[in-house]
Amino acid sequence: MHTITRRNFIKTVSLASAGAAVGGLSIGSAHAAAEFVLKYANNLPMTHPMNVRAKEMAARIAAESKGRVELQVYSNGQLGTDTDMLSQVRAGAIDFFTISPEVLGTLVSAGQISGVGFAFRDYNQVWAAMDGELGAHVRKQIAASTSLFAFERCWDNGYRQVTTSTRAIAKPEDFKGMKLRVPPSPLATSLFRGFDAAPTSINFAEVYSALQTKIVEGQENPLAVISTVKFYEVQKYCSMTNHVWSGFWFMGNKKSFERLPKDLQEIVARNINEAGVKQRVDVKALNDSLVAEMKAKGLQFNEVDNDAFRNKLRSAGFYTEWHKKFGDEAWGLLEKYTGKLA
């Protein structure tokens, strides 16, 4: 299996197979209209493994609908902030939306619970966790209190790591008082609060900006993320703290995906899903190649003891906290995969 690199996926972009749709346009579409026309929308590039799976999967939906549904792949945030497109998928203006955990803990509280920080270990407990009882429990969460529905595989975003301008994290000490860019989600701004950080919420299309004009000293995202967006060219440390787990939910509006009769249905399920597994692979063989790529950017890399960010965590209360939020039920199916944390 060769290496996969960020030049490698943006080799598969451009060789993506004709009839997915990027932007709302069709890719070669000389045949008739399709009977159904279905729009995802998410905030990554093009090159991210996400929408290179995307298009892979909108051209198979074609190929095995005979034309009869046509998905359109709308990246970058092109339709708006993670909020604006949470909102749009709930009223049905858009189809599919890929959302973190974390910005679904807004909507649906249990929905955050695997981005509980330090919890995941490595990706046998994740996947044990996402594919069994605990990701169980967030779709029926989630089925039961939306107008959303959740695919039954999560996508991948890896492990998210820290980045900073002035100095890099090695200890939990480190974060106090470091203003520190979190998506929008209360549990991400009590996990950095539990270190003593300033964490501040900043949509995603702005965090760039806000990172080179210094509005903020750091952000935390995959390596991935940290790649592709070139947060590179505004940070200096990049600490690998492991401390969340990241994926996406794929979600779906009701009323659109009950639109579409059941073997169309099927279609287009059986193909999410198909793409989510073969994306996580994607998305685990990058980020593990891209350390050395970033370093040869000038990104400084440190290890971290993970043990002792959990220990602080412990002792500022946070699991305690979070166990009391999110209910015995579903802490309890947490920990039947991370074992015990609070």
Ligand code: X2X
The other form holds:
Amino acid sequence: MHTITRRNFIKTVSLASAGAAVGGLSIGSAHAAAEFVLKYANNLPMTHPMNVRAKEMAARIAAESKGRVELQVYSNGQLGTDTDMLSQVRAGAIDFFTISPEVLGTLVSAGQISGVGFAFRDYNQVWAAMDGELGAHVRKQIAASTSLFAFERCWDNGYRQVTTSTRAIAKPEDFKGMKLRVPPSPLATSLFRGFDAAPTSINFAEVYSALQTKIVEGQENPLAVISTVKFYEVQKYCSMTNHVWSGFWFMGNKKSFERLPKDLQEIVARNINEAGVKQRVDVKALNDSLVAEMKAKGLQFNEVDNDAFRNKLRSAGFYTEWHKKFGDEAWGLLEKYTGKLA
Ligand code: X2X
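Give me the form predicted together with this ligand now, not the form predicted on its own.
Then the entire complex follows, led off by the chain already shown.
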């Protein structure tokens, strides 16, 4: 967070009152410098609902704080890869970062529990868990073990589908030996090893070129990501596996956030949570609407029998392995919403 001190504000005013416009700052108009400048970074394009809602949220925060808080939105990995942005928010170089549970698992193991394969059958289960005891458990683990915290309302990414340039995935055996890009995530890697695929962790910013140059055959993401990042330009098949529900925890640096006066903390937190709930509606609607559009762009779609894939993971010991890794308390909270998984 960048805080305008009283001294440099007076200096700015005196310069400006001499008729100079300082750095685009024109005092005496509505554009006085904000007292607190906050940086929010993410890895998705400006056109994704995440950034559409983030820009709207930034405007609301500026208006409600009467210009005291400016939230700057850095989309599309402008500030680096997920790994870079995670380091930056941990150090306080940026104030907020939206990170998927799968990638959060590299820092807080329990953070990835909502990414267990074929766990949530529908969005009723997803939001009951994420807004309920499972989400509360994850947020508690984050706050207890890092310099970060997560806002209450998790944002949405969607159900993940598999795209490839070589073959459709109709049954679990089709994954055998497939070079598949996954996010830098122990859980995602383990999931596709359970299908005997060859998962490769690649930061999101490098996925398009990895697909284009055939370093990997395929990747897996919700349709809204596949569409806004234009993966359909370098992929041929899209198999509707719905293998993982993926979200985005809106993470904040504790020390940075606590520098805000309490009234501004309330404005920022409330607007972030409200934007997250609106973004959920947008993402689900977009994901539900894109099949026809992407077929028109050349992607060949197929449905799959989820139970065949879930049974393959069971026989591979995936659920047993991750029950042990997460422990009985967290796993019990997961199954409270999903029902028995193994
Ligand atoms: O990296 C991905 O695939 C993405 C965009 O879905 C996440 O941020 C996990």
